[in-house]
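As structure tokens, one chain now follows by itself in the form predicted on its own.
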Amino acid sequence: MKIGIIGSGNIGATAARLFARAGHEVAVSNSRGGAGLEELIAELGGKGRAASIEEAARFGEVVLVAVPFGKYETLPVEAFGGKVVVDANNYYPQRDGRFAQLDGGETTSSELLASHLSGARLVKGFNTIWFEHLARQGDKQLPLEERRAIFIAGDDEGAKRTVARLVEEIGFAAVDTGSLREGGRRQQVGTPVYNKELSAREAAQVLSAN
């Protein structure tokens, strides 16, 4: 599969390494049009290329967005049309600035991104796991219920299945928290599953209790 990575920070770079190791082709972008990514691309062993944000979005069948949430409106809408987009962002007011509709609980950061990328099939995911754990805790030898959980949420069941397969291919288990609105809320900063080391079995128990 072709995967675009928007953002080359901790989550984006780590995901790029894992996806390339799983055999996928990866295009990694940054705010400098791909400049400065030579070392990362070399690590990907022929499975990766540097790209601009628009190029990476157009390249990917799946596109992982891992840039500060406050910059979401800078993403080029048309380039994401029809793509399965994985929203790995979280809203941090101290970094992103204040968004009144988020502070008031009227909507979620993923819903705002989905509204901006109106032609995309958006799935929230990869936003509740520390990048060091993402790099180290995947284990394809474990049965799914014993693997570290990566939570997903969305309104497009086909898109969620695609993302779940990718999660499993890199050694984790996808745990569905529901719709983009309600499921997305269950993954936000400060929730019982945020940045918690949970197996899929444990995650199901936590979700059923909250």
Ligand SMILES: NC(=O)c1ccc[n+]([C@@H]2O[C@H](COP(=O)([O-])OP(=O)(O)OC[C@H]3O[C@@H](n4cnc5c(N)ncnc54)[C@H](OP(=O)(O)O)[C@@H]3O)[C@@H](O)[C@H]2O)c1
Second form
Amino acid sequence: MKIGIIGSGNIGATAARLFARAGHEVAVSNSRGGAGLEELIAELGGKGRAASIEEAARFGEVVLVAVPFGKYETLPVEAFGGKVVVDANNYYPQRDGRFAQLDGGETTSSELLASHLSGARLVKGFNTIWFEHLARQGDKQLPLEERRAIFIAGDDEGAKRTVARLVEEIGFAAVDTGSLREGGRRQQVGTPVYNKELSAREAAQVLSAN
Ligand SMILES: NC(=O)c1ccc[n+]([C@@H]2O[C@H](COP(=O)([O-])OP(=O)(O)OC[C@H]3O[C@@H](n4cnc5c(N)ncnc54)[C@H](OP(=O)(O)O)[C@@H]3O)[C@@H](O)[C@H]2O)c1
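Could the form predicted in complex with the ligand be given as well, to go with the form predicted on its own?
After this comes the whole thing, all chains and molecules, with the earlier chain placed first.
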């Protein structure tokens, strides 16, 4: 599959390595038109290329967005049309600036991104896992219920299935928390699953208790 990566920092670069290792083709971008990514691209062994944000979005059947959330409105809307977009962004006011509608709980960062990228099929995912764990904790030898959970949420069931497959291909288990609005809220910063090392079995227990 062709995967576009928006943001090549901790999460974007880690995901690019895992997706390339699983056999996918990745186009990786940053805030500098793809400049300075030579070392990462070399690591991807022929499976990766550097790209601008627009090129990476157009390239991907699936596009992972992993940038500081506060920048979301700079993403070029047309390039994401029809794409399955994975939103790994979290809202940290000290980094992103204050968004009154998030502080007031009226909406969520993923709903804001979904309404900005209006033609995309958005799935919240990869939000609760620290990048060092993402790099190391995938294990395809384990049965699904014993694998580290990666939470997903969204309103497009087909898009969620696509993302769940990718999650499994890199050795994790996808745990669906529901719709973008309600399910997304269950995996935000500060929730009982945020940055917790949970297997899929443990994740189901935590979710049912909360
Ligand atoms: N760190 C984690 O373990 C973790 C885990 C789960 C979720 N998250 C969330 O995932 C997102 C990315 O986190 P990170 O730790 O990977 O961040 P990071 O290491 O700071 O990397 C951010 C990336 O976004 C790029 N970027 C900055 N502004 C941009 C813009 N306007 N348009 C496009 N790209 C832009 C940066 O480009 P340059 O390289 O050119 O500066 C950089 O490649 C955040 O929302 C974070 O909260 C992080």
